[in-house]
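Just the one chain here, laid out as C-alpha cells, in the form predicted on its own.
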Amino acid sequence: MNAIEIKNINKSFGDTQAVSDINFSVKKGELFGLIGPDGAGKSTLFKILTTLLIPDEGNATVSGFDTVKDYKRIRKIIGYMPGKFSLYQDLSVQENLNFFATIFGTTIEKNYHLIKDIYVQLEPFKNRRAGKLSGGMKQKLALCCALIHEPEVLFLDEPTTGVDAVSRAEFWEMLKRLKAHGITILVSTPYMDEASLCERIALIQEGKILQIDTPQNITNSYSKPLFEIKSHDFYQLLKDLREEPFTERVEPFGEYLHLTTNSDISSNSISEILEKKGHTQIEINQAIASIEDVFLDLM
C-alpha cells in the first residue's frame, strides 16, 4: 500500500483554479519532493492532503484512509509543518513542545529518539520564546512539534523558505536521518537545488504536474542541445544570445547563460558570432541539464 494515493484531484476558488487532475502516489518511506514556484498549487495540495480543504473533484488517502471521510483519523498520525512558522510565540520551546505532546497524548521522553539530533540545537534556547528565536532555529522547533507524535507521514510545506544556506543543508540532513526511521516525507519547495535531494519529484506549474520521476532520469530526458556561455558583458551577451536565429531559450545561471539551440550549431559557431558582435573573453562549454532547465522547457 502506498503512504499517499492522489486520484483526479481538482479544487478552485473562484474563478481559479488551484490544482488541476493531480494523479500521483507516494511509497511508503519515500521522501518525495513537490517542486514548483509560489502560486504553483503545492500549499492547496498540501492542505487536502492534511484534511484542511476539501477537494472539489477527485479523491486522496493518506496511510489508507481517505482525506474527507477519515480526517479524523489521519489527523492523529500526520505531521505538519506549514509555510508560514504556525506556533505559539509567546510559549517558550519546551512549552510549544510539551503542549503539542500533550494534544497527542504524548511525552517528549516517549519520542525523544526521533527529535533528539534536532533538539540538542535547540536545547540551549529551550525557555526563550519562539517569537524571538531566528529563522533556522524556528524552523527547527516546528519540526519537532510535528514529530512529537511519531507520525506516519510527515507533511513539509516549503520548509526552507526564508532560512539561510546552512540552515537549509542542516535541513535537509536532517530529513535524510527522518527517514531511516520509516517515516514518508513530502515535502515542497520552490528551489530547484533541492530537488535532487529527493527520490523522486513531481513538477508542479499553475496547478498542474507537468513531470514525475527520480531526479536524475528528468535531467536525463533533457534532450536539447544546451550550452552554458559567458563574455565580458553578461548583459549585451543576454540580449545579444536572444536575438539570435538558432537560439530557443537563454536564461541566466550563476555566473553562465544557459542557451537551448533549436539546431545543431556548433560552439566554435556561435563563439564567431559573438566576436562579430564585439564581445570578448568568451567562454562555452556543454551544460548538462539541471531541474531547473528541465521546468523551463516544461513551461
Contents of the next structure:
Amino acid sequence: MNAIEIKNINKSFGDTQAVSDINFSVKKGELFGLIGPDGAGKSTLFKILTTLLIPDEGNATVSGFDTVKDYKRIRKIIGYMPGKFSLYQDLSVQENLNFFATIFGTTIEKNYHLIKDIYVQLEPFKNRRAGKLSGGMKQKLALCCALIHEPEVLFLDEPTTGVDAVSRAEFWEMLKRLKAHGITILVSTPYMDEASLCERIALIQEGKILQIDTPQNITNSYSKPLFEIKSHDFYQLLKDLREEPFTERVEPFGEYLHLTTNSDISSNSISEILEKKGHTQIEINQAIASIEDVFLDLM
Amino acid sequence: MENNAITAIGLTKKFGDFTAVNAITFEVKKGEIFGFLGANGAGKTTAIKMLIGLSRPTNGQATVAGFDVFKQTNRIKENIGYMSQKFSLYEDLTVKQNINFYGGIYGLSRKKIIEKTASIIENLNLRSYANKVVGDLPLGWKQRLSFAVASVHDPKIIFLDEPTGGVDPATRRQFWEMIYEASNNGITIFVTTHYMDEAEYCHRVSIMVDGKIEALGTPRELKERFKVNSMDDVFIQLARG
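One more: the block was the form predicted on its own; return the form predicted together with the partner chain.
The complete assembly is shown below, putting the previous chain first.
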C-alpha cells in the first residue's frame, strides 16, 4: 500500500483553479518533494491531504484512509507543519511540545527518541516563548511538535522558507534521519536546489504537475544541447545570443548564461560568432542540466 | 573614491555591550552588482541601516553615493532606492497611482511623473494592467513594478532585500535581467539575501558572520578558495566556523 495516493484531484477557489487533475503516489517510507514557486498549488494540495480542504473532484488516501470519509483517522496518524508558523507564540518551547503531545494522547517521554536529535538543540531555550525564537529554532520546534505523536506520514509545507543556509542544511539532515525511522515525508519547497535532496520529486506550476521522477532522471531527461557561456559583457551577451537563429532559449544562470540551442552547432562555432560581435574573454562549456533548466523547459 | 558607489572603513555599530557590526571595511564599485550575505542575526540589517542613513554608526566612516553616513543622511536617501521582498507597493492603489505616489514622495515634478509613469508602463509591458489595483497583479509583475518604483527617482544605488524569494525560475530570470540592465546603465545594485544560489548572480559578494565580513570576492573566487561547488557550501563552512 502506498502512503499517499492522489487521483484526479481538482480544486478551485472562485475563478482560480488552484490545482488541476493531480495524480501521483508516495511510497511508504519515501522522502518525496513537491517543487514549485509560490502560487503553484502546493499548499492547497497539502490542505487536501491533511483533510483541511475537500477537493472539488477526485480523491486521495493517506495510509489507505480516504481524506474526506476517514478524516478523523488521518488526523491521528499524520504530522503537519504548515507554511505559516502555527504554534502558540505565548507558550514556551516546552509548553508547546507538551500541549501537542497531550492532545494526541501521548507524552514527550514516550516518543523522545524521535525528536531527541532536534530537541537537544532547543533544550537551552526550553523556557523561552515560541514567539521569541529565531527562524531556525521556530522551524525546529514546529518539526518536534509535528513529530511528537510518532506520525506515519509527515507533511512539511515549505519548512525551509525564510531560514538561512546553515539551518536549511541541518533541516535536510534531520529529514534523512527521520526517514530512517520509517516515516514517510512529503515536503514542499520553492527552492529548486533542494530537489536533489529528495528521493523523488514532482515539479508543480500553476496547479499542474509538470513531471514526476527521481531528481537524477529528471535532469537526465533534458535532451537538448545546453551550454554555459560568459564574456566580458554579460548583458550584451544575453541580448546578442537572443538574436541568433541557433538559440532556442538563453537565460541568466548565476555566473553564466545557459544557452539551449536548436541545432548541433559546436561551441567553437558559437565562440567565433560571438568574437565577431566584439565579445572578449569568452568562456563556453557544455553544461549539465539542473532541475531549474528542466523546469524552465517544461513551463 | 569617484568610482566607488559605497566605501565603508571600519564601520561599527554597538548596542550597549553588544557589537552588532564589527569594523567592516569594503567598497562597492559603480555599476557593480554586490551581494551582501550573512545568516539571520549576523548583522546585515544593522549594517544596511547605517548605509542608508537610518542608523548612526558608533565608529568608522562610510560614504554612500558620495555622501557621508554621519552628516549627509538626507542626501543619501535622495540618491538610493530600496526594494524589499515584501514590496513597498500599495495593494489597494492601481499601478499608475503607485508610480504617481512614489514619484511625489521623491519630489519629482508633475511633468517628470507623467513621463516616468508612461515609460515604466511601456517598459514593463503593463499597459493592460495600468489601471488595475496592484493586489491583482501576478507576483512576477509586482516584483518588476516594485523594482521600477524603487528606481523612479533615478537613484545611483538600489538596495534589494531578498528580491526573488519564492518566484518561479522564469520570473526570477526576468527579474535578474532587469538588474543586469540597470547595472549596465551604471546603477549600482546592493543585494542582501540568505539564499546562496541568488548570490551566484552577483559580480562580487561579501559574507558576514557575527558582525564581521569574513569573506569577500567573486562567487567563483570564493568557491575556489573554499574548494566547494556552490555558494551554499561556502556559506555553511564559514558560518559553522
